[in-house]
Amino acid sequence: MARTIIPFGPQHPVLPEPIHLKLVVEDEIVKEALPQLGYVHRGLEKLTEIRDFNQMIQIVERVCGICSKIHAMCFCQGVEEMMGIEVPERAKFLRVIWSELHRIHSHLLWLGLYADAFGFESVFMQFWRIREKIMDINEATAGNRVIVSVNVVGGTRADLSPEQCNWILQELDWVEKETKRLQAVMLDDYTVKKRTVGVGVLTREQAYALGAAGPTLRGSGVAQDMRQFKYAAFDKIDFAPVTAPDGDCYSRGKVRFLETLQSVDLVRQAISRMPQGEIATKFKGNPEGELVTRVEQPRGELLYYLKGNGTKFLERVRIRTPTFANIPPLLAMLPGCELADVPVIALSIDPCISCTER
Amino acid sequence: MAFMTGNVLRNLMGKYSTRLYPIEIRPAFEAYRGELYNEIEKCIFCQSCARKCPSQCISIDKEAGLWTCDPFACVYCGICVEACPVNCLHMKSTHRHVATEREMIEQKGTPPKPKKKAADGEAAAPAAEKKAKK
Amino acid sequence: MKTLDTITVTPETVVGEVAKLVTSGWRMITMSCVDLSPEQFEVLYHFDKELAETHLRLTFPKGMAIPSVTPTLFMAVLVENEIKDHFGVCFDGLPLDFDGKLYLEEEVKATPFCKYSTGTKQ
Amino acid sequence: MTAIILGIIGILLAPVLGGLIAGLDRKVTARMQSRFGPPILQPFYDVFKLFGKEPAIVNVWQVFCAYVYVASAAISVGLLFAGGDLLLLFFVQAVGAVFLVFGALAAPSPYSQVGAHRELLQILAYEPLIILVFVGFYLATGSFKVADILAHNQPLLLQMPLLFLVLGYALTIKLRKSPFDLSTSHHGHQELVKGVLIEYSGPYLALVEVAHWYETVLVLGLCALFWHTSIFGMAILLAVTYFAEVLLDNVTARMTWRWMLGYVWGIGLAMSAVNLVWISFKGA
């Protein structure tokens, strides 16, 4: 076949938000990669003039509609660091345990939807079938499936009841038994290897130098995890970054998979670890200075970089998400790939558009 | 190879995984954050939660009585539910059920009288409150 | 008060300090654009190796175009179109510039997110 | 006289049977699933929606190719019921599927066109083991014509298993399921979305879908014909092989079309010589 331009999306089935590659295709092999962003932008930073610094929790809360609650708690943390609030040892081990949970649920989504992009659709209904289970926590305990909201500058408005936290580990087992049924599929399974070993590779160096982030710098072999940071509760939870040598998709699938598992770990540890007491503090002011902060999101590092001027609105936030870092990766991993493979590469980066446009 | 048979072959036995919706409703958590109501015969109007919104979807006439929240902007977060003085705000543990046109939460109260007026208050009070049982 | 540790760098000095610390192994997460004042922008350029940060503090007045340092780091490419769009900063020698419509369109002409001037792109 | 008659059944059953084919096929993915899934029915739903729909079209072409593939899809069914001769058959249906890549091909849409590079493909990749197995009939009973081969006296499946075998890899193919659905594929989920049949729509998508059931019918028809000494035989033995199609969809992923051609021809041209080497040093 000569050589065609095809339209990869705004809107493709295979993918989840609004991203255009228009790809340069000869024979069913990709040339070229040009993406065009923009159909989901919204200027949520620009909110911070008008919308005061403990309103801006649940906007930033909204920029990703899969890990609100992990920019809600990078977005806190930075305004209790630069206000010196300190945070109760509870609200920290709760703030762990809501995130670890946005955690798994985000890549049993990706793992559903990565399936769907190599034409597994079994496997993707057995993934979002058990996603539902931490859904089903996360309303249970903080009043909603996605967009907990718990996150307070200071500590976090909900708790975790003894019954609850029971309950809790109850349905985790489930969901790791679950998930384990799974692994031999997703890590063995003749097709699936068939289509995702070799694909989309990605150098160490390569990763590096294009500054990718989270699962995609790890599935290149780079051992880099904010969790390391310890942030939050993470300094009294035994914890390891996943890695996978080769840098195709295989290895950014097994990455993910397997920080599903460990994720289920990292939440049973912060249950059992977590000590009684407050889980908010009081604070007068408002902030002033300025400072980066960075977490661990599903998708990679999440940076924030705020500043104030003594006011209660922010003068400046800036957010760069994950997937803002994996976009120039995945335009150096198209190139040379199958047509087919196209959406089995886009998502191995996991993209999230609404993050990326914010 | 296909490591995937035992597992579809297990659901072809097993159990449903999915509701037929309409018909069987999984019962509500008690935590959820559903549908705002004002139990608007305590509101005393002081707008606290106007002003806490994120998404200012709430707007108060303090002369007239009047508390509207727009459920097209509210995010059901909850801040307004802490942040109200009296505790008047509350969550329904559902949602809020599907409309065919846009339709605000309005609820008609009394505002609270400077303490002399209190008595001819009282006596409008009742009359209010039949009408924001609508 | 907390304060971010930065290196003060000019226009002319950015791109040198940047290959500076992309051979010395560090790795470049990201850029963040100030509107500090009516007559000045501030860039900031972070980078990271092996948790530790440093960041490049680049100050310059509005209406002059900064050199591009994605010829240097391609990984830059979207963050300097991103800031042509919200802030109408133009910088020269950027191999991929999508001319302030990467998220807008293209009737778009001002700069949403400066907060002191509506200033129009270049 | 009693071929027509059998043949003019046929062609008004084969629709009839497909579609609720197609339902069940539906239901029993839903369970593998672990969902409700459609009504049985929903098949035929769909289609009495679309036929139901406005109109549009790229060209006339397409609309032209649309009838050609359900006419031809008819006729070889029905020449399948009046116990034609399957080699007639064979080219009746290959004209039908190539007039679907025709359409495809009319219409400048992109995925349009790679869609109708893949059935092309996929076509070549199908057609050959195909007709190996009518040679293998031939080899088996001495004749071409489906009457002849019904007067057979044993099953055909065991003097012809491989070649049995191969036909399954033409019914996966015909079938659009995991790991064939390249060209298109039930849901939308896919690079192409819906490859060769995206630019269809309204009454002719209904159609195409009409002519899918035909298509069904004959494959399905053909794996009958290794069980044709009893009724029983034969339901058994096409429920095991639909059965054993959708759990094949549900355990495999989609693959690509150069893995197609390397494991179709090599495997599928290997089986089929074995197998008739084997029926005609047998018969001799």
Partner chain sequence: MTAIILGIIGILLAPVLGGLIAGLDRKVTARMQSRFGPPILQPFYDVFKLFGKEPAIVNVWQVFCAYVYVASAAISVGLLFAGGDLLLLFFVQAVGAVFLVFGALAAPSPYSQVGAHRELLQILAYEPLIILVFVGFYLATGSFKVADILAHNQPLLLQMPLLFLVLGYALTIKLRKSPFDLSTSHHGHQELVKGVLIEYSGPYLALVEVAHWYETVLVLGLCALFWHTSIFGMAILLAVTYFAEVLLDNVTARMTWRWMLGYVWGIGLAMSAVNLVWISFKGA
Second form
Amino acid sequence: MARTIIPFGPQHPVLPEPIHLKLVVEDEIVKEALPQLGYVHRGLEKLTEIRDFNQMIQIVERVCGICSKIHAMCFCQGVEEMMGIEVPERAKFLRVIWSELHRIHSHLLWLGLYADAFGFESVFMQFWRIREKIMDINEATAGNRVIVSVNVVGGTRADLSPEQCNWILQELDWVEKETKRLQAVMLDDYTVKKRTVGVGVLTREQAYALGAAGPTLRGSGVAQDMRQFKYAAFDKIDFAPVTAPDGDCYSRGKVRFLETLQSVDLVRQAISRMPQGEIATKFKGNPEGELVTRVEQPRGELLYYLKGNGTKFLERVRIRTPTFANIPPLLAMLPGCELADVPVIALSIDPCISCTER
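Could you output the structure for the form predicted alone, given that the previous block was the form predicted together with the partner chain?
So it's only the chain below, everything else dropped.
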């Protein structure tokens, strides 16, 4: 049987990410997938040579706008550990609140794109309509809708008043109610299941061996989440990873849907348990030494390697984003699928290529 090589990307109407795959196809069945990355060059890590460690907070936030708050938190945690800075308890809870709000809006964005991938454009609009509430919360509490810039070394730049906390809780009640209204469509609808159940299967063993991260890993039944390591205020909050057993596109979608509702609960817990006090610790000096720090992005484990030399300029900043970890699992999912399922499978890992290529 003749083999055909079909290019997928780097521009594709379903996937707004510059990922390019060469698909080896036999009679509409994908036999092999060969990746070709490297379309995005921004030099963000190189900027550490001319931007001091405080200025680098704004740089790392722009690795990915959708999870910018979590990038900044990971970077700040690393610098704080190197310098021995103790972050106030209130600031730790504030970091949890804004990071979980970012997780909600990232998952809602993805759920909308996912629905659009199998032709449910109205559901796409509904998820993005709900996401606007989270954007409004970000803007009202931090001054910006996406890149909120609330993290500083030693704590947070902004605080939340009791009135703002009550308002956030009211808005989240609405977000939860409206998201649950779409649960039957995303988890029970015949068309959705037809396009996702048994499609793009990644077994538990494959996910673990290939180093999958985030919902891609937990969708294969592995209960691993960096929030289990209790960074920020997660040691004061009740949390357990969301998993699904089957490792297919349906399971990965289910994990993200349920994580959206879980993050609403985590914000409620953080607000109810947040103590009074300072939001930032004053400090002197510069970072020295080297370390690795990790947090959980919406897409999975985010890893920062930082190296300081005692000056205000870090010697090295190296970032490992979850999409980089999820490319090998994606290549394992594609062989054996139908060509028409490739966009849905590729989207099921929630790829962010601009994160991956800095």
